[in-house]
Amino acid sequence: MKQRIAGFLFDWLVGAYLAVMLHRIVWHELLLGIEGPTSSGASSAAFIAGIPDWLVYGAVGLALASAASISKVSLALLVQGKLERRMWQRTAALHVASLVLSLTFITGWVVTKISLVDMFSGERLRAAGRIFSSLLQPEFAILPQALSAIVETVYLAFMATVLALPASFVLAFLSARNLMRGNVWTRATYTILRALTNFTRSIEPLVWAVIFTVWVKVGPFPGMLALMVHTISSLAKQYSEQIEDIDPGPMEAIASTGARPLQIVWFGVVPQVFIPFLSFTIYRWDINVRMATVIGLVGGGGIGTMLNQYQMLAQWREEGLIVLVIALVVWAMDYISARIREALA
């Protein structure tokens, strides 16, 4: 019953999504040439004038989901593998899926306002040529400042990773489903922590950097805090998923000796996840070095701040030198971390 309800909701969402694309993109943007939403928020169709668009989309989605449920031309059943190859419903569902994917591509093209004419016009190509020619002639006079800034960036990423480790380690065990099945309190803890880490991870480090820049002023400290918050939630997720994939045998063997829960975790779980944890941590430091360069664009310190300053002044030769330094350091970090991970595998 639950699977059937979930399938109906899936078809409803797909139907509503299809209605949005047909109305907003095909009808409004492509046929009528109207960009963006209507000013009143009501539907532009005459026979449903005054009705909010979202209500129309929901009704259309409900109608399509009902039709799919009756005819079994259902994308949910197709995804669940319940439509056999020889069934006409499967063929029809594949055509519907193709329509949805095609309209999604068209929607993406329209929403992102892709214009090959603008991109390859003579004026645009000349402007791009000027920028790239400057970038390929780096100004080495600012090399000492760039090296100092990139060192700050690497340490910013390092401190964010190291300071995030204790919290990530603890949260990982509290966010692992196989360890938190005991009672209602452990399950509630698991649910709350999962939701919290998912929320903090969904907010990009750039946004966290803006928040912390307002809180503790401009500099490397808010950048480090932004990376630390994002690293805690990301590592906690990776760690907890690794814990959920462990072999339960050692835990059961240790539990049979009368060991306490903490002892079971320490001797039955930690030895199995230590090497993967270490590999994840090194990889995360590598990611944080890359992120730290972007965080500097909003005042989070490091070479990103320097990059932003020269970009605002349109000094592209200086930009070229900074980009070169970033590329070399990121390449070196990637090479070193890859070799370390290979050694640990």
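Every value quoted in this text rests on a predicted model; they were computed, and no experiment measured them. Note that the rigid core is defined as the largest set of C-alphas that superpose within 1.5 Å between two forms. Residue numbers count along the first chain shown, from 1. What changes on going to the form predicted in complex with the partner chain:
Core-superposed comparison between the two forms: the Cα of residue 26 travels 2 Å or more. After superposition on the rigid core, the Cα of residue 73 moves by 2 Å or more between the two forms. Core-superposed comparison between the two forms: the C-alpha position of residue 6 differs by no less than 2 Å.
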Given for the second form:
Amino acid sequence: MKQRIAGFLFDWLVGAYLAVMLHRIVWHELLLGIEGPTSSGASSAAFIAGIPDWLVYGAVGLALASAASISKVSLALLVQGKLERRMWQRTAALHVASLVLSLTFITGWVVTKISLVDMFSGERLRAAGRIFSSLLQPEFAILPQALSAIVETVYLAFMATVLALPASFVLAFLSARNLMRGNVWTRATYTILRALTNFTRSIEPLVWAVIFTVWVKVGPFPGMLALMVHTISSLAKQYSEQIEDIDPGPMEAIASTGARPLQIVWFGVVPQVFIPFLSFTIYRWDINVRMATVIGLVGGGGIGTMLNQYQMLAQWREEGLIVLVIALVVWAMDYISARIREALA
Amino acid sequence: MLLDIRSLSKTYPNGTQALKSVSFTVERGEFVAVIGLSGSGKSTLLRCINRLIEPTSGTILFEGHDVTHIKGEALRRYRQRIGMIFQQFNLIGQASVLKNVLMGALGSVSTIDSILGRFPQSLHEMAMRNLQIVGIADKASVRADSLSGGQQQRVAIARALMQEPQLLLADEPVASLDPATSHSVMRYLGYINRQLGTTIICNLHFLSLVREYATRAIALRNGEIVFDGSPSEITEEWFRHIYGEDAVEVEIR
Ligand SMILES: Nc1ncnc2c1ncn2[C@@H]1O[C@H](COP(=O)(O)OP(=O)(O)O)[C@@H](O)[C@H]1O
Ligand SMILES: [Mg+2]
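Alternate state requested, the form predicted in complex with the partner chain (shown: the form predicted on its own):
Full complex below, order starting with the chain above.
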């Protein structure tokens, strides 16, 4: 029953989506050629004045979902793999699925304003030639400046990783399912911390950087804070997954000697995860260097800020040098971190 | 009487009834072998005794004290008095042999001291003595996972000896070892039982080992005790009753 309700809701959503796309994109933008969001009035979906658009779309979706559920040509059934064996129903459901897919593609095309003219007209190609030729003739005069900026970036990434370590380490144990099975309190802690780290991790470092530039002003410090927050939640997740993967035997053996909970974790768990933790941490530093170059774009300091300044000035040869320096350093970091991790494994 | 198990039952959350009202007593100094097919409940029984698993119902009396529901500090002190060794040895492979043995004494070292590696000299000496008992004192400083299976099990025995246990639980201690090594490990258990007076409850697969080392055998079948007596009383008939009609006895020499 629960599944059938969920299935009906799914079909309803798909129906409403079809209604919106057909009306807004296909009818308005493609056939009538009206651009941008439509207001009510002549272009409204409501043929009877006064009814809001979303109600009309919802009603159409509901009608389609009902039709689907009566005829059992349901997309939800297709997704769940429980479609009736009848040939025509499967075929019909597949047709609906391909309709949804092609509509989505058409919508995507319209929304991203894809234009071959913008890319390959003579004027545009000349512009492309200009920037590429400048980028390929890097201006070495600013090399010392670029180097000191990238060093700042590498240190920024390093500090973000190191300062995140203790928090990630503690969080990892508190959000490892196999260690937190004990009682209601530990299970609640586990659930809350998991939700919290999942949430923080879903926010990109770039967004954190914007937040911190407002908080502590522009510069490397907010950039470091942004990366640190992201690193804490990312490492905590990787660490805790590693903990959940351990052999429970040694833990059981330590517990059987009458050891205290912290001793069980320190002696039964930590030795098993130490090397993998180290490996994750080094990899994270490597990722952070990469991210730190971008974070500068929103005022997070380092080479990214420099990249941003020369873009404002449209000095593409200087920009070319900066890109070159970034590429070399990121490549070197990648290489070094891979070698260290190999040695650890 | 050391241990008194009364109507012990364990039903796992998924509904499996691993133990069904099991009752028996163990006297000091006994070497009890627990036999039975895989899945008959041997491991569950051992883990209920030191409360690694919570029994569903029944009572466990240890030296006359009810330990069925003790928690926290009391449970840790209780566990300190019971050593346990495992089929997979369960050593910390990344740590040295000596450190593994010292871990047996964690219950008597404060958390902070143990984490900082500050084990008293007396425990170091005791660890070396226990390694001598199981004949691998020369391996004290090597990594535990560089040892052979039989050597690892002996380290595990030395670790359990750090608890100066009243009772030693052994869950199929030789099931991952070859026959010759099995006998060597069993001989150490026999020595500990007779010379140190430690009571032993040991899950075993091979009847020949039971006959050679145990003073008493308890057979489980589907979570119930179907035999409790001297190993020499296990006749052909009993054997079929315990292991099923199609079973054939194999020997380990
Ligand atoms: N954690 C568990 N959850 C559910 N069932 C289990 C669990 N551990 C053991 N069992 C079941 O309990 C029964 C007894 O298992 P066990 O005590 O391991 O037997 P033995 O050690 O004699 O092989 C088996 O049927 C086994 O499948
Ligand atoms: Mg078992």
